[in-house]
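Encoded as structure tokens, the following chain is the form predicted on its own, with no partner shown.
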Amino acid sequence: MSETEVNPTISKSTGLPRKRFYRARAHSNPLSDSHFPVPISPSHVDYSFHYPQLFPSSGQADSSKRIQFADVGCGFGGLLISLSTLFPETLMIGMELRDKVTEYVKERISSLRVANPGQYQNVSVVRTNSMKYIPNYFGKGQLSKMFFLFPDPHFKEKNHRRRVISPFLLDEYAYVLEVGGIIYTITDVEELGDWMKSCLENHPMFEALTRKELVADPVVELLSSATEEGQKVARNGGQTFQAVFRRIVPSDQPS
């Protein structure tokens, strides 16, 4: 009897997990409390456990080989998954705080690992709050590129401190990415869009993509297709405004 035949909860026409079994609430409080393991360090982080094929065995991981894309509240993964097969040789992780969004999204990446043998292996998630842990999983200048898309917008202005970009959090993502990396941001309220783009510009360590490097990047147009959010906004024929900012080193400090 085949795995799809014993488990309800993996599609038998795909192989891959049925989203109606890991539905959670569209957000979570980032300033709660969870309980989850965080590794002490960006060097206790187990690469083995996220790429299995790529790292054997446990412990550190070889440094000329470490994440370079963060997907911060990935959500169902859609876009990890896009740009896996994209960047095949670049290590790429989803941060998400849902419990059962992220079992769904392990799930998805087992699945896919198996169907597509040597495929996927460069991409992983992981259950854990961004907000207060990015330093955890990152050192100085490792990342290239970071991705907050469809952001819980966080209306009430009490409420404008769980913003995952803001820029007391800016100054964490500038530590962690590299001269050059890119921070890639969308949102389908016009308000958010102005507020990630207002705390960009006014970042004396970002500075917005040209208009001729946004068509030249083939990551921009996935940010509103390969997510499940901007595939339903694309359907109701919403709007979406998007803010991309490269990493600087500023005009008064040393490079």
Ligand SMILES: C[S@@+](CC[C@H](N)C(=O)[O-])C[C@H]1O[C@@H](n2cnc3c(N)ncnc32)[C@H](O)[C@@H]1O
Given for the second form:
Amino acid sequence: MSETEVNPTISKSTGLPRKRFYRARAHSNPLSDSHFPVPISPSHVDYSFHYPQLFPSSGQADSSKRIQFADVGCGFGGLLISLSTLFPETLMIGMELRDKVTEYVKERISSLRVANPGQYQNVSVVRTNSMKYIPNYFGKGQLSKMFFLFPDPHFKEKNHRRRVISPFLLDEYAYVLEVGGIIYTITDVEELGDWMKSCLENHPMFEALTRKELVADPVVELLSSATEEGQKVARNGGQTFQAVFRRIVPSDQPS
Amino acid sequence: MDSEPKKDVEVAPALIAVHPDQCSVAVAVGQHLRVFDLAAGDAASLTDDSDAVAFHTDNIRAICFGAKGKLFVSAGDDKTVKVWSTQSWRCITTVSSEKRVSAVAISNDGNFVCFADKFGLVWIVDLDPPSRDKKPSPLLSHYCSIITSLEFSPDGRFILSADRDFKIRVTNLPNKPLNGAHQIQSFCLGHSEFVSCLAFVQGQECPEGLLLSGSGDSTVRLWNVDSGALFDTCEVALKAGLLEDNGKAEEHGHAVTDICTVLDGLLVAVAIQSLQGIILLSCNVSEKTLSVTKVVSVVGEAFVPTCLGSSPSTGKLWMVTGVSSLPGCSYPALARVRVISDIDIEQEPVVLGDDNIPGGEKLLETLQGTASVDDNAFLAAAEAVKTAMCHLLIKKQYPSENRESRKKCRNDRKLKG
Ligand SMILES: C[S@@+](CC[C@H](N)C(=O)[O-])C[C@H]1O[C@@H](n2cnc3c(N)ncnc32)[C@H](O)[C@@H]1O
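Next up, the form predicted in complex with the ligand, please; the one we just looked at was the form predicted on its own.
Then the entire complex follows, led off by the chain already shown.
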């Protein structure tokens, strides 16, 4: 009969995947070794798998079109869903470490594709450890936006190196971002907010957006409203701390 | 990770380095650093003004000559990096690392030493002005991957770092590297197993040099460091007839352990696990291709080299095999040195006998610790190195059910403890 009977993880009323079947451990240790496939290089990323309607035949992909937005630690994918219709011409991907959460986002996207023909074709998700494999997915200057929304705080000093924003990881993010590309971060943990901001301020390849630029950017308001975590914080009336920076050319250019 | 037999991991392969003008040859095995002065025809006597009892107190993991032969550096599991003057063989600087050291490199101008620790962090030390103790500054990081090799590009523009996650990172060396090297030039991606070694070939057509890398995937690859583009892949084990065409009889049995350019890069010597000898590749710098020229076998004894060295202008390749310590072996630090001479495009290379080796018996006594060693010990040594390398560099893929039960076991243990 109908698919929903076969698949109890899909809600009958909404046709969307039910979150409770995709619950997972709250935190994963990003330092432990991976058990998922990793593309050998950005040219090995299978665009026809992620965006089948836009890349119908595998192998001979339209090389001009590349992924431009990355939502790192995308969780249940709320931001991607909002961005998908706001930037229908842009390819975007969520990167998520937890297996079940990734499966949930996959289901969510395919349900939306079925329910809204022609839409949500530009969005996908991949299970990976972004802290290790960003360069396997994106080439130099490929991305125009990167998102780090409500990342895990890792409070203990000795666990700071597990944080997704760190001075060294910013080197890699600067590499995959085009000059002028923007990195968006937000958290409800003040200490983490200070940390992310100071990492970005101290990095020679990033500069803060001005207040005016923040107001003009339609994406900024999504940071606190579009994701599941953001909505939870808002429901509880929590404060948020954001840092939005632009990739710039460093002044100490090697000669 | 924690359930691994510790002994295997702690076995360290013997290392060899040759002075660029072949003034001296150094061998490291276990914690022992041995240097033979070829010009003087005698063992060099190393001195260290610090009151340390031994130069190194644990396995040495990396050695190299640098700065056109003026400096030498040694480092390893004892978390110290020692920089030596090759004039006096005096230790001019000792650097303490927080973690064990896996790779080292000296900048071409001799101003900087870089080393990688076992967390994947690369540190830089300014040698100017010289002083006995130096504090390192963090330079860059591979996120929690073991860095297997560090190399400065010949033109000094880049520092290259290779890791067990199949990756080679090319980073611009800034004017003030003590503030970190943030600008990544490229990633050279293509290997499908750990990258074990890096080397540069230079030619008149490309003074900036082409990069060579060897890997656990049994290939040697040629790269453009500026763009990270792959020029050529040479399936060395397959091409040399060590593998059947249909692939892997013995998994990881033919990992490339070391590569070394000979004759100013016209030829490249490749050491492979399980191969008693080396493979010679020729690198066509203008066509940007690699091809197998010949296999040079070492006959008459079980000799699988763990490390290669050469001074660029001579047609000689120095090879060492051995390990730090083998359980149940009467030699605490086993090393055997062999030399291949007359490596040339036209000539037939010759594996020199012990009586023809430069430096003669005295050199062998110095570098091996003894003039003659029991042959059988080396087969065991080669096996031990192979196992240790696999444990260190190959990521274990547990089937998922298996993984769950492992987790459970660990939790059980925790509860009881
Ligand atoms: C607190 S959640 C926030 C999710 C989402 N951005 C939101 O705002 O709702 C953080 C997410 O990051 C994921 N994560 C943590 N470390 C990661 C890593 N190294 N690579 C990919 N995802 C990671 C976690 O699994 C988790 O789903």
